[in-house]
Amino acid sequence: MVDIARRDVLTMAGAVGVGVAIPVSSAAAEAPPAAARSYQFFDLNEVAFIEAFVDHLIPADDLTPSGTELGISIYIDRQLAGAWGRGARMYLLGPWAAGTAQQGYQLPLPPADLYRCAIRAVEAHCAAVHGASFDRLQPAQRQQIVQALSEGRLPLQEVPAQAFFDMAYANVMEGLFADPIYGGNKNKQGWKLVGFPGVIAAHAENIEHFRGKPYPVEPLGIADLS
């Protein structure tokens, strides 16, 4: 079974338009402990799951801090607590015929409900098979769960495993590379990882001047322009 390692995650991210990974050294301020983080959507049991899940996909290494230290779990929480989580722009009236992978998301659940149902089902599986919650599993056991989710093999009663993994993985990538104003990409570490200059990249004169050359600037976020 192939591990989903950091570089695999970044390679997969390129397929969804994140960009090419350009490794750089990392030095981010230590994030507050989980108890100090402010969650708006996840309850305590869901927090334990999502932080373990995020840190499994984005472990701390010489490139960046862990996913939770980067604020990725906070990013996902904020999205689920808002209009996107409620499915404000999704068609949720049916009928619900089985769709194809090319048709995208095809469930009658808004993202918040998908997460809640999937986390409950994954935790039930972990308890039945391993006798422990997901966050208390050994790394190899977590990898088995994550791999089975990604391949749609984990038997979840309420929702398709792969549909949950695909959404959660996309949200992790968003949290790693979105503007820090949304809660993730703490200290712009995601941008520094791939050499992205942030909102300043939209300046046409800079793009022309540095075309084909390194662009040696500290990345700027939306909040830096206020």
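Residue numbers count along the first chain shown, from 1. The term rigid core refers to the most C-alpha atoms you can superpose between the two forms while keeping them within 1.5 Å. The structure presented is a predicted model; accordingly, all values stated were derived computationally and were not measured. What changes on going to the form predicted in complex with the partner chain:
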Given for the second form:
Amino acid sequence: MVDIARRDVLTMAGAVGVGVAIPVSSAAAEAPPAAARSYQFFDLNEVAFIEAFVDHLIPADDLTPSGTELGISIYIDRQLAGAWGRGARMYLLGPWAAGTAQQGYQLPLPPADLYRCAIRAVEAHCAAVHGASFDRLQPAQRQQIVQALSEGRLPLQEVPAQAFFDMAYANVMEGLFADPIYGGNKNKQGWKLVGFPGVIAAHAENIEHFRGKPYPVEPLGIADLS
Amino acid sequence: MTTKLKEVDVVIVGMGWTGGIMAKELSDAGLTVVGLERGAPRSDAGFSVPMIRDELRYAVRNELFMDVSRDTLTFRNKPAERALPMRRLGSFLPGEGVGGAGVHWNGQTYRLSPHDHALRSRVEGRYGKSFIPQDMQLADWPMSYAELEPYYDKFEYVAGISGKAGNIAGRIQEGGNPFEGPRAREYPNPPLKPSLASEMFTETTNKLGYHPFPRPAANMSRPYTNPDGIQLGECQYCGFCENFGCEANAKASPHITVIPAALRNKNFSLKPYAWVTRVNLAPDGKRATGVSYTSVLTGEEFEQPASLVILCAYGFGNVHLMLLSGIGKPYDPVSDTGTVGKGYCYQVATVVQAFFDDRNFNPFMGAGSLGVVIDDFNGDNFDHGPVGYIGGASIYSASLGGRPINQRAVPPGTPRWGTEWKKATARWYNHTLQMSVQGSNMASRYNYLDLDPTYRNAFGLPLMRMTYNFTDNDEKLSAHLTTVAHDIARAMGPTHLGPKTPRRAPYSIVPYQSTHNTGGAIAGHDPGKSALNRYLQSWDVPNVFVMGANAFPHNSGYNPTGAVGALTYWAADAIRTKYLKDPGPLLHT
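Could you drop in the structure for the form predicted in complex with the partner chain? We only have the form predicted alone so far.
Once more the chain from above appears, this time first in line as the rest of the complex follows.
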């Protein structure tokens, strides 16, 4: 079966208009309803990047499905589209200066704009060095890019690689472990991975009965009790 | 246009622990009291399951903390640098709203040691004057442990602390802290139930000859009715304590204890959403006439005249208001003159992790203050001569939760992502024991607070500027005591031992370390060296009292809230029994 990149599918759909039949892979047949896979913030190129990035950090394996299948890219999209992404609870007034590492985040960009600029810059780097977009790189090339990003070594136009990676890495972990009401941690698979029981937490007796013993329960999230 | 309100006896700025205690004590005394709080109202119905069990909302997106988009501070490591704004919260998490940081605290409630209260005298007496580094501003507290003991006791009973006494009237008690100062009686509640980590830490530190005791906790080990008739529930060990409100009313917090107790008095009124911008002074600058505030709901400005102004914001807020209002002389580190902004201290904190193949810790069963601590390396409980620094630390094992975004660890050498990371995370989440070293921090000449020359808050007022770095003394302390903790962890025989990473300069405002920010308006014997006298009364404007950890001349190796509560009851008592009879300076200079 021909592996059609998601971006191509969406581009094709856009190019020929709504209502045209889209090739459906077996994976797509099991995909969640369209609304849950629809992005609010990322554009098509950004979707290709973020899904590849999330799946590189959280690959499909014996332990969990891929980051995208767990809803992590959707989680990040929703965060960036919402108040946090737009800079809520951040001091964004100038003047601006780079400062020292100890002074922390000093960009004039709220998270959504940092993502936008950084993805563009990473893609420009990938195009210049590898002649392909990030999602089409070989796994080893992708690892090289992510590693360099994480160490602040990737030369990016306009934005510091480290600030972007630190934010994106934290967001991936949030998307894996935050309550499923935010769009990630699908089927509580992040919680199942580690054995976190979720929101039922009256342990006044358990702390004695299960001291030192496994506590195997099916985790429950906020929506299960609402 | 400013609306001038009817004069009251007392206006209190800030409605956390200190504001709540003052509101209760002074309205009980028959005074008309208004409490102003810049944040939202909260009540015992404020938190409920399942919504409160939301790690992202509360512990990552910081719902209960100060909103830095409106007001923050600027930061630099040393005077030669340009300070830049703290654009996001990180190193510390001050609270906002009725109850303040007392809503989202863990509840660790210690007394300082008698040594801490007489720090300079004790250090000079045992090690000599030359032992004190040149720029260290070491001072005795202006009240002794013995003087404060009844007020420590009062706070512990109001807050229903669960613990085990170590010294009752000079008699050492089995299972308690043998190093503590004498206390009049036992804690109001017995210790919390131990976790596996607690038991392992107890066993190992006993074997090593140390003296473990349960961490004193404002988490109720049983249902409790406090002396004000306020009922608190039994802790459920839910693991959502720090950063969260307690839906079981099992964590003593101001919004469910002292504030509702104060509200029983008709002469106390509470106004949330009231952001105080200034303490107004009479033309001679020696008397406060009240405060100005802005309603953050309507934008309206008000003047609240009062005979007595009590600053009860978080320490930063109190110092900021003093600087903005011209109360006392701002501290200048170059000439070493002035007092307001002086003595800012923090906590020299490190963490040690140990991984045990065959132990299930169930980290999600925990409580904010659940754990075991040793005081063998705190205060002056050991000989500092050979180690060459001043201060100490509480070293403890904590079982406060296993919330998976923030509270998970993997052994050193694990990749940060990919299948191998996932395997290690799955393997070790339930098998990690965490220990902490909470080191003291001494005032140092170039660590201070003042007004920033450039950046402003939402009210157009200058932000406060923090200049702060770790000192040689801090690095020596952290190197020694992190090694002690690391050795304890090693003695437990873990499969993997985490790295030993003592604190070193430069201090960074980015990673969370502690919300124990002290000093800036310190209490002392000498008006030339301290902003407040021993009753936490401004030396310069005697109808202004300033509560909170800002009054600490140094930050000890203990969590500060026990001493904050005790100092507030002590000051309230002085106001009631001394000041009201003869308003004016309680000590003459």
